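Here we start with a single chain on its own, the form predicted on its own, put down as structure tokens.
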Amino acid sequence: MAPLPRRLVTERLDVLEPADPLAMGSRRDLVLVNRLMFAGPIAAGLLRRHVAAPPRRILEVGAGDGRFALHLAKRLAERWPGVEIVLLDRQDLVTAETRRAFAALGWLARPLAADVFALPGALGMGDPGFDCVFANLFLHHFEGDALRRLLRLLAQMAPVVIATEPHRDRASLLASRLLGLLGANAVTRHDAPASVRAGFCGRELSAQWEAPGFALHEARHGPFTQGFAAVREGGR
């Protein structure tokens, strides 16, 4: 059976004001979506597998309200103590409660409100860099030159880049259309199938990676998730 063609459309959550009740409800729905995708265990497994030593600094791009990163921290903090995690998003949606939850795990969460393509300037010239970068449900918002440019930028940020994205196939699309039965709101009911349509399969992310000197790992993980890892050969 031929794969679904990749197609990007504007997702409604991206254009709503953060305080809009529909946006707030959809961000809550994302917790359920990530659970159904097994995105937390998959991302944590990829990080453990490909980050050779306990990291000091981690960057998440497209961090949203930070709840996914907090879920990862709960899985990783015992083996990776004292991590500083920079949570990049266009708006700072990380609550004081979430920051305290990171602190209780021994991690320092530092939200950074900036466009991802403005990241080097937002960090500043004296920034010490990162041990790894990860993205969850973020790369599928880009295609063509913009996606290649984003991947080149991430390759400059750290020696390890990890991503968990929607796996694009008919089974994932069908599952995304059933989220309303689990109480997902109208924004999520639109955005979930749109995300699957914009997702990845096969080696599509690897084909867009242009930075030399990285070993690439890409595969389907679980029923609904495309996992990707780029690891600089020889470390930093």
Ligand SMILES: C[S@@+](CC[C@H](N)C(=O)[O-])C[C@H]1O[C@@H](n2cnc3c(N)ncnc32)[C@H](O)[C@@H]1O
Second form
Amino acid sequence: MAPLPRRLVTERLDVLEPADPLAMGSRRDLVLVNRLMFAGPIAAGLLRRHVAAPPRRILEVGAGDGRFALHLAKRLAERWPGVEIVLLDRQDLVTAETRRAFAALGWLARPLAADVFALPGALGMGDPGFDCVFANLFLHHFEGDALRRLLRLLAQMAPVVIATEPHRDRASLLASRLLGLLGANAVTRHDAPASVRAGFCGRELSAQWEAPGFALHEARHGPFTQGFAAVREGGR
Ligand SMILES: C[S@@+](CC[C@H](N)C(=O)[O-])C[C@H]1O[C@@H](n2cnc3c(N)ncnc32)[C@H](O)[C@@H]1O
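Show the other one: the form predicted in complex with the named molecule, since we just had the form predicted on its own.
Full assembly next; the chain just shown is listed first.
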């Protein structure tokens, strides 16, 4: 069967006010979506495999309300203590409660409300850099020049870039259309299939990567997730 063509449409969560009840409900649904995609164990596995030494600073781009990163921190904090994690999103969504939950694990969460393309300037002068940058359900918002520019930017930010994105195929699309049966709201019922249609398969992310000197790893992980890792050869 021919692969599903990639198609980007605006996701409703991206245009709603952060405090809109539909947006808040959809962000709650994202926790369930991430669980169904096994995104936490898959991303934690990629991080453990590709980040050679315990990191001191991690950047997440498109971090949303930080709950996905918190889930990762719970899986990683024992082996990786005392991490500072910068949670970049153009919406200011990370609550004090989430920051306290990071602190309870011994991690310092620093929310940063900025557009990803404002990096690295948005970090301020003298930022010491990152050991790793990751994205979950974020890269699929971009295509063409913007996606290539974003990947070039991430390559400048850290020696390891990890992404977990929707795997684009008919089975994922069907599963995303069934989320309503699990109680997902109207925004999620629109955005989940839209995200699958904008997702990746094969080596599509690797094909957009232009920064030299990185080893690329890209594969389907679990039923619904496209995993990507770019690791700078020779470390930093
Ligand atoms: C589908 S959500 C994923 C959130 C989180 N990573 C998770 O897995 O729960 C995508 C996030 O990307 C953010 N976003 C979209 N475009 C962005 C941009 N250009 N710069 C920064 N954040 C952006 C949105 O505000 C949204 O919070």
